[in-house]
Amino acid sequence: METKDIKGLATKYLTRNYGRQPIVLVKGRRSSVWDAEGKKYLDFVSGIAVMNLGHNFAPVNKAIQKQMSTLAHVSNLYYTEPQVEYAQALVDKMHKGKLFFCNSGAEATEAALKLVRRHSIETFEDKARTEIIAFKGSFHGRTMGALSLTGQDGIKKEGFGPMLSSVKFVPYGDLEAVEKAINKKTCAVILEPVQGEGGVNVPKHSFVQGLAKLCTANKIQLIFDEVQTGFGRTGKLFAFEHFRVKPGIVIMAKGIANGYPMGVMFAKDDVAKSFVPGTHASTFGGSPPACAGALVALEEITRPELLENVRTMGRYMLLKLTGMKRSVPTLKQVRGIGLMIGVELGIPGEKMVKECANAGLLLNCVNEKVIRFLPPLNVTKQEVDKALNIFGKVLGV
C-alpha cells in the first residue's frame, strides 16, 4: 500500500486526536526505522521512551512469541507462572512491596489514585484525607483521574466536564509551596522525578529528599510517576535511586516490555493491603506474554554495561549540545539526565522537528519549545554523533 493510500485511510477511519508527522513507518531495527518509501531514520523518540532496547530486540520478541504459543491469556481469575516470576524479579530490584499489573501509564496512575484514597479512608479516623498535591508542568495521562492530576495548560481539559476537585497544584521544585498546600485532607503527593512532557525538567536532589521527609512527617503517601523515567532511561533502573528515596507508590509503563503494552503500580506492603478482591482490576493486566517479555527486558536493562552506556552517552550528548548553545542564539538551555534530554529553544520547535525528520532524524517537541531526545539505551556513539550532526545542521551550527 502506498503512503498516500495509508494516509487517506487514516483520515477516513481514525479519530483526529493526534498531530502526526507525514511519515508512514514500516519497520525498525535497533536505533533506526524505515518508512514506506524505504527512507531510513535515526529514531531518537523511541516510541516516547518505550523502545528502550531499540526496535526488534530479538530476546524480548522471542520470549513473547514463545509464551504466545503456549498460553496467551487466562485473566486474573487464575495464577500464571510468568506473572509471579516477573513480579518477584521486579520487586527484588526495588524495595519491599507488591505489584498491580495493567496495560498503560494512565491505568497505573488511576490505580494509584484509587489506592491512596482507599488506604487513607481506612487508615485515618476522620476519613477525610482524599486530596492530592500535584505539580505545575506535570503529565500523568489522559484518562479522567490522570488528567485531573496533570498540571499543564497545553493539555486540553476543557470540554470534558469538571476535573476531580480534590487536586492542588504547586510549582515544581518548590518545597515550601508543598508544605503550605498540605492540610488535614491531604493523602498523597504525586511527582515525576523528571518532568517529561513538561519540558524535561530535572529537580534538585534537596527538593526530592525534602519532599520525601515532608510526606513521612505528615503521614502522606509519596507517589513517583516513573512511566517515562523508569527502566534505565536516566542511567539507573528507576530515577528515585538518584535521589536516594523509597517512594510508597511507583507508577510504571512505557519501557517495561520494549514495545509490548504493559503498566505496573508498585506499593509498599502497608499501603498495598488496601487493595482486596473487588476494589480494582484489569482484564489484560500482567498477561503471560507481557510478563515473559518484561522479564527478559528487565534482565537486559539491569546489566551494568547497559546502564553505564546510558550515563556515558547521556553526558556526551549534554556536552555536545551545550557546546552548540554557545553559537546558536535560539538555543536557550540544555538539560536532562541519562538519555532523557531536552533542548529549550527561544522559538517554537515543531518546524525544527520536521526539518530533522526530512534530514533523517526523528525527534519530538514538548511544551512548544523543547526538543526532546529519547534514543534507545543501547545507542552507540556513532549514532549519537550522526544525530547531533543532523540536529546541528538544522540549527545552523
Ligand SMILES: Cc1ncc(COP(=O)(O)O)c(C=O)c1O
Contents of the next structure:
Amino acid sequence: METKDIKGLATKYLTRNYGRQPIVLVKGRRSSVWDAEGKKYLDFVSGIAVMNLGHNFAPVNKAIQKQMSTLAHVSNLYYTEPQVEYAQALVDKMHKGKLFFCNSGAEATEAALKLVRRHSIETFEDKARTEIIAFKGSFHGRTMGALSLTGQDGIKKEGFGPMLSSVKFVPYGDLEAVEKAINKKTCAVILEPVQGEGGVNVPKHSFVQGLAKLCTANKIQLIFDEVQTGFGRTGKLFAFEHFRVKPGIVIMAKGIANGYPMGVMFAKDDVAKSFVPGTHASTFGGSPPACAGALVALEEITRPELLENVRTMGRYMLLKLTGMKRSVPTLKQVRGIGLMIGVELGIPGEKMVKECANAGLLLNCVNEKVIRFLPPLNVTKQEVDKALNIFGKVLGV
Ligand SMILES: Cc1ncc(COP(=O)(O)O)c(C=O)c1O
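One more: the block was the form predicted alone; return the form predicted in complex with the named molecule.
Expanding to the full complex; the earlier chain stays at the top.
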C-alpha cells in the first residue's frame, strides 16, 4: 500500500485524537526504524519509552512467540506458570509486596486509585479518606480516574468534565504545599519520580525523601508512577532507587515487555490485602505471552552493563546538549536523568521535531516547548553522536 493511501484510510477510518507525523513506519531494528519509502530514521522516541531494548529484540520476541503457540490466553479464572514466574522475578527486584496485572499505564493508575480508597476505608474508623494529592504538570493516563489525577488542563481535560472532585493539585517539588494540602480525608499522594509528559522535570532528592516521610507520618499511601521512568529508563531499574525510598505502591507499564502491551501495580502486602475476589479484575491482565516476554526483558534490563550504558550515554548527552546551549539562544535548559532527557526551547518545538524527522531523527515535543530524547537503553555512542549532530544542525549550532 502506498503512503498516501495509508494516510487516506487513517483519515477515513480512525478517530482524530492523535497529532501524527506524516510518516508511515514499516519496520525497526535496535535504535532505527524505516518508513514505507525505505528511509531510515534514528528512533529517539522508542514508542514513547516502550522499546527500551530497541526494536525487534529477538530474545523477548521469541519468548512471546513460543508462549503464543503454547497457550495464549485463559483468563484469571485459572493459574498459569508464566504469570507467577514473572511476578516472583519482579517482586524479587523490588521489595516485599504483591502485583496486580493489567494492560496499560492508565489501567495501573486506576488499580492504584481503587486500592488506596478501599484500603483507607477498611483501615480508618471515620471511613472517609478518599482524597488524593497529585502534582501540577503530572500525567497519569487518559481514563477518567487517571485523567482526574493528571495536573494538566488544556486539550487533555477540556470538555470531559466533571473530573473526580476528590483530587488536590500542588506544585511539583513543593513539600510545604503538600503538607498544607493534607487533611483528615487524604488517603494518598501520587508522584512521578521524574515528570515525563510535563516536560522532563527532575525533582530534588530532599523533596522525594521528605514526601516519603510526610506520607508515613500521616498514614498516607505514596503511589510512585513509574510508567515512564521504570524498567531502566533513568539508569536504575526504577527511579525510586535514586531517591533511596521504598514506595508502598508502584505503577508500571510501557517498557515492561518491550512492545507487548502490559501494565502492573505493585502494592506492599498490608495494602494489597484490600483487593479480595471480585473487587478488581482485568481479562487480559498478566497474560502468558506478556509475562513470558516481560521475564526475558527484565533479565536483560537488569544486566549491570546495560544500566551502566544508560547512565554513561545519559551523562554524555546531557553534556553535549548543554554545550549547544552556549551558542543557541533558543535553547533555554537541558535536564534529565539517564536516557530521559528534555531540552527546553524558548519557542514551540513542533517545527524542530519535523525538521529533525526530515533529517532522519525521530524526537517528540512535550509541554509545547520541550524536545524529549528517549532512545533505547542499548543505544550506542555512534548513534548518539549521529542524533546530536542532526539535532545540532537543525538548531543551527
Ligand atoms: C507517567 C505516566 N503515567 C501513566 C501513563 C499512561 O500510560 P498508558 O498510555 O499506557 O495508559 C503515561 C503515558 O504516557 C505516563 O507517562
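Each form is matched to the other, and the largest set of C-alpha atoms that superpose within 1.5 Å is called the rigid core. The model shown is predicted, which means the values in this text are computed figures rather than measured ones. Positions refer to the first chain, counted from 1. Shifts are known only where both forms have a C-alpha.
When the two are fit on their core, where are the runs of 3+ residues whose C-alphas each shift at least 2 angstroms between the two forms? After core superposition, the one displaced run is 153 to 156.
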